[in-house]
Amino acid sequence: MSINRKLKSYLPIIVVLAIILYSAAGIDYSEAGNMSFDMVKSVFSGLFHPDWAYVYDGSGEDLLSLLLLTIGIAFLGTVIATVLALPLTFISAHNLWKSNTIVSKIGKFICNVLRAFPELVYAIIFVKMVGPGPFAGVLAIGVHQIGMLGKLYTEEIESMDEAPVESMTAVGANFWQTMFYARLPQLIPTFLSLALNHFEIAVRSAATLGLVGAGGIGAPMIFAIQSRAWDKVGIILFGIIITVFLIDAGTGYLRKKLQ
């Protein structure tokens, strides 16, 4: 093997190593000196001895109540996104606009813009617009997921089997008849499966939106971290893990039924 070929084969590894070294060199390590063994021991001791009294106390500000609120934010945001993504999908699918491709390009551009920003950025914006609380969280989840679901729904329409559509068109069916009797029956199970998958993702996102005042379990978690109440942080993290596990199992079961 010549030297040039050897260099070419090792070039990707060299580039990756160079990026790692460049990234590592740009980090400020001066704060690492503040870390001590006692601090690490205190954190892990609190995390592994959670405050069980916080699970439910009837105040509405306990773990169970706020996890239910977080699930509600995620569910409502996903429902809004599922409904509003449909018209955007029909605009974005190029196989529905073969004679006017600029329409589908505009639809895809809107999807890309909506999903370009994470939910946390939308949450900060909506907290300023509508005030702190769960409504800002619902809007943040909903707007972001319109772009995400719109893109995925569009890909499903563009890759679907066109044979039933062509058969109906051959016997005189119009656009709406092919839409309701050929396209949607194929697409609805996949659309619902994608919506369930994104509901699971939305629960994890909603758990962090409280960090910026958009409701849910994130607000007490950041207060507990700031006050170094590690036992409370431990029970909140435990609650989030159990919630995500149960929702993952439930949505996974429903997705299998839809296949």
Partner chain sequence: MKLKDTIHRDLYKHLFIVALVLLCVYSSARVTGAELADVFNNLDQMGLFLQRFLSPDWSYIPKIIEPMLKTIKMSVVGTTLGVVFAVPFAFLATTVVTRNFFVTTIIRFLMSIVRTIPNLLLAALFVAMFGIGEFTGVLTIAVFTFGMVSQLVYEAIETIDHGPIEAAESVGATKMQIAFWSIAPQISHQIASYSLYAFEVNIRASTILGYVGAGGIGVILNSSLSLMRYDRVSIIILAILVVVITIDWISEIIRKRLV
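In this text, the rigid core denotes the largest set of C-alpha atoms whose superposition between the two forms falls within 1.5 Å. Numbering follows the first chain given and starts at 1. Keep in mind that what you see is a predicted model, and the values were worked out from it rather than measured. Compared with the form predicted together with the partner chain:
- Once the rigid core is used as the reference frame, the Cα position of Ile241 differs between the two forms by less than 2 Å.
Mind giving me the form predicted together with the partner chain, seeing as the form predicted on its own was just shown?
Only one chain is given; partner chains and other molecules are left out.
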């Protein structure tokens, strides 16, 4: 009995350990041996001696203008997503469609499909559609985040307090009146807070979309890495870290005020 119980409580741990060991054994470590100490040393010396000349040279291809462009991509993408996610949310929230449950299922399915593709794949598609450049990045972030925000907004609507809606309906308010006076006042602060959070996430992804030609700081970063210009990599990384840091702090402050 006691042995059995002991076994039962240890079993999950044993299973997890077994999975970890099995996975660890299945990985090819051969390239770890290729790493040379000199290489790492040159990388770190480059990273810690950034190329300050790249910060601003007025050409429009310098760090500051590209970071600004990255923020612009993230911002416009998030705005597009926020605006387009709203109608999708009203379709997918099941408490708005009590008589027609199929509608909310369709809405949720659209959200899931939009979310399923990695942003990078959207970026590749849009680069083909509108040509390489920041606009492709905007579209990629926008379309991906419609799915993300749509899902979060829907969860928010579904878990909201229905009491004000019910009391308004009881005194004869119609759907739109309850929407504007009971639902939206409750939802808007949360929606804005989520949008700000996703703006922050979008800045990070906008920084990487340049890898596939969708504008922003990613492209010069990958060129610098490939040409082993570590001092340039250092300054770009430095710039990205500071930008993300500031955006984090800024949106964090705004989100606290919204609550």
